[in-house]
Structures are given as structure tokens and as C-alpha cells.
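The data below hold one chain only, encoded as C-alpha cells and taken in the form predicted together with its partner chain.
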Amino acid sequence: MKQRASLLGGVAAIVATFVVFVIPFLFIILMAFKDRQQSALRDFSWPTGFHLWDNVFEVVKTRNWMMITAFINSSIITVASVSLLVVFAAMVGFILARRKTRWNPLIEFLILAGLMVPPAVVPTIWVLQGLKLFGTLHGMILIEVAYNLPFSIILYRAFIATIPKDMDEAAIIDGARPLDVFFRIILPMLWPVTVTNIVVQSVGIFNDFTNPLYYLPGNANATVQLTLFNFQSQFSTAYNLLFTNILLITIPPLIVFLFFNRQIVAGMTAGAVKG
């Protein structure tokens, strides 16, 4: 009896969350396989004909093939900006983890005012002209890394702890240096965190909107989620094209999602839960 009950239960929520969380996506779905005129009935309905290539190619060739410069420049953002913060957020954690100071409190208190501060955009953009950094890839790589850092010092940080110290010294008696110490043993130790590191803030700063809306405009730098920003109405009467390009951008999380489950719902609440 109680087991039908929580059968009957589950069917339940499975039928709800299908309701609430899949409907949306398999609509977008849908709509990225429809003709133009099909599509603008925006309902639940089934394709009349395969049009998802045509649409992708639509798509994808729009405004000068901006999509692929998007892509291109998405790409290169985040590998560059998640690089410098899996090395430079370790290495923070690191001291931050091995050696106790007096300054310790204020690194600290600096990291949760970082997690919390919203930016201040006008000044930003007003260093970022005087460092001649506005508007370049360069410049948004930078911003990211600094708007980033103080999640993933937090995750290296709670990881290096749990590593005994004796590895460090053990290495220092045989002679190596700190940089040794550090990239060849300790770096090596941190690879789960790395990998989670990696998977959550690549995430984040792929699906970054409002900062290079501020600090990276212009067609040429457009990125991915600027692109589908300025498509919204380009594509206000198209929206399979619309939709399309919903698709196009969702994949990237959901390969990620795919193979890196365990990793970002590990991160994430490990992160949360100390912020």
C-alpha cells in the first residue's frame, strides 16, 4: 500500500516537472524545426517539415556570419579567463590556506566583499579606457578573472586545507623551491577542485550577459550572448531563426552538463555553502 502510494507519488512529479521544466525547452526544440510561417503560431505543435539546417544556416550567416565571431570570441574569453583563475586563484588559496598572518582577515573580509559588491560599471569602464582596455578581448578577460576570483580562491582554498602540510615540507627538504613545491606538487593535488573550477566558471562566463554588454561593445566583439540579444529583434517575425539560435547557444551547457554533472553540483554547493 505505502508503496503504491510513493509510486504514485513519483508519477506525479514526474508528470509536474515534465509540465514545468522540459515543456520550455522541448518548445524551443520544436521551434527551431519549423518554417518561418508554422513558427509564428508560437504554439506546442509538431514541425511540418525538417527546416532545422536551413534555420542554423539562417542563422549562422546573419549579419555577416556574426555567430561564428561570436562563437570565436566566447570561446577564446573563457578558456583565457578561467586559465589565469585556476592558476592565480590556487595560488592564492594556497598562501592563503598555509600561512597565517595578520593580514589574513582583511584577504578574507576582501574576498566576501568580492562575492557580494555589485561592480561599479562607470568607473570600470573609466579604468578600463585609462588602461586602454575598453571595448578589447583582452580587457573583458581581465574583468572576468577579477570578478571571478573570489568563488574560486574560496574553492581552492577549503580543498588546500584538507592536504597535510607535510607534503610541502617533505618537498622543501629535498630541495625544491616554492615554485617547484607549488606547480609540481601541489597543483597536481588539486585537479578534482580544478576540474570543478573549470566547469562552473567556464558556465558562468560563457553565459555572461551584462558584462560584455558594459565593457565589450561593438559588432566585432560581439559575443554569444550579446548575439542572441541583438538577434531578439532581427528575428521579432522569425522566430524559428529566433529559436534556433536559443538552441545553438544552450549546447555548450548541456554537453557540459552531460559530462561534468557531478563536478558543478559539487562546486556549486561546496561554494555556496561557504559563501
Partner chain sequence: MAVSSMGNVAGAPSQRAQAQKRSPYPGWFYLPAAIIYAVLFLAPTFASLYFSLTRWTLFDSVFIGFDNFAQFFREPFLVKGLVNTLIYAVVTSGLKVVIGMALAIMLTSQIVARGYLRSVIFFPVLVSTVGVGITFTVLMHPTQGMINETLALFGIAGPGWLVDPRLALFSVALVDVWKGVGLATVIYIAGVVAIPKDYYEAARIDGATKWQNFRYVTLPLMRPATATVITLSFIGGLRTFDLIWAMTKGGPGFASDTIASVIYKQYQAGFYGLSTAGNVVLFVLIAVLVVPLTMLLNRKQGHE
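Can I get the form predicted alone as well, since the one above is the form predicted together with its partner chain?
Only a single chain is listed, so you will not see partners or other molecules.
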């Protein structure tokens, strides 16, 4: 009975996954191959013609080639944000795991609060305007780092706690300074969890819609998700171009997940396995 229940549960999970993830992606591909008239039907009918390349060209050149600008902006924000997240989160996680003080519970509470408490948009905009960072790429990078730092810290802290402290002490006895201990001894050992953090945060930041919408106005600062507004309005929507746009901005994160799926799982479970 248990085996049968387990089998039924597995089949149900596969079916649910297919319905939730695969069918919508197939629908996106079908719509991207259609012309505007057929795509307006919004059904699973087979395309009457091959219009994918025409749709791709139209999407890319819309609004003075905004898609190219958006990919460049999203790539800059993603690379810079993830780089800062890896360094800062690893440093904070290292300190929390190695130095036990009476302030640790408070610091850990604030980190958890950063995960649970929703951000205050209007005060954040006021702060950015006061710092002359509102509507700039470097201001957006700081926002992404601040919003995603708590998760990264928790990830690194759990992994660093499994590394024996004797390695730090041995390096210090050999004459290593604190920064040498971190960058030359600890950081290279964090590679499994670093890969996980890079992939997860890269996909999340690259696909971020709300934060650029709030903090990064202007066509010159457009990110890939904001280009979806180019093909829908209150009275008409070009569904063939809209879904082609969705397909173009979905492919890069999908490729990342396909290639780094094992590394993501290994990094998320590495701390538990070592413990």
C-alpha cells in the first residue's frame, strides 16, 4: 500500500509539474509562431504560418531597439548585484558563524526580518532621491543587493558552520591575516554554495519586475521585464509580439537552470550533508 501511495504521489507530482510549467511554456512557443490575427484567439491551435523570425525582429526593433538596451541593463544589474551579494553575504556569514557574541541573536533576528517584512517603497524612493541614486543603474544595484542579502547570508552561514574552525586557527598560526583567512582559505571552500547563490540570485534579479518598475523609471533604464509593456495597452494587445517577448526573456534563465540544476541542489543541501 505504501509503495502504491508513493507511486501515485509521484505520478501526481509529475502531472502537476507538467500542467503548471510545461503547458504554459508550450503555449508561449505556439503564440510566438503566430501572426497577430491568429494570436488574438489565444488558443492552442497550430500556427498557420512561420512568423517567429518576423515577430522576433519586430520585438527587438520596437521603440528604437529597446530590447537590446534592456538586455544590457539587466545584465549589468545582475552581474554587479550578484558579485556584491557573494562577497558581502559570505563575509557576514563567516563572522556570524565564527564569532559568537551577545549581539548575534539580534543580528540574526534582523536578517530574518529582512526576509519576512515587505519593503517600504515610498520611503526607499525618498532615500534614493536624497542620495541622488533614484533612476540610476547603481541605485538599482544597491536595491537588489539590499533586498536579496538576507537569503544569501543565511545560505552562507549554514554552510560555513560545517567548516571546522581548526582550519582558521591553523592559517592564523602560519601567519595569515584575517582577510587572508577568509579570501584564501574559506572562500574557495564555499564554491558549492556560491554556485547555488549565483544561479538563484541571477535568475531572480534578471527576472525582477517590481523593483525596476518602482526604482528605475525611463526608457533608457528599461530592463527585460519592463519591455512587456511595449505590446499591450488598455484597448489592444499584440499577443504574438507579447509572447515572443516573453519567450526571448525566458530563454536565458531557462538555460541557466538546465545547465546548473545539479549544482543548485548540491549547494542547497551541502551544509546538511556535511553536518
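Positions refer to the first chain, counted from 1. We call the rigid core whatever largest set of C-alpha positions still superposes within 1.5 Å between the two forms. Keep in mind the model is a prediction, meaning the values are calculated, not measured.
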Residue shift check between these two forms, rigid core fit, T210 Cα at least 2 Å: no
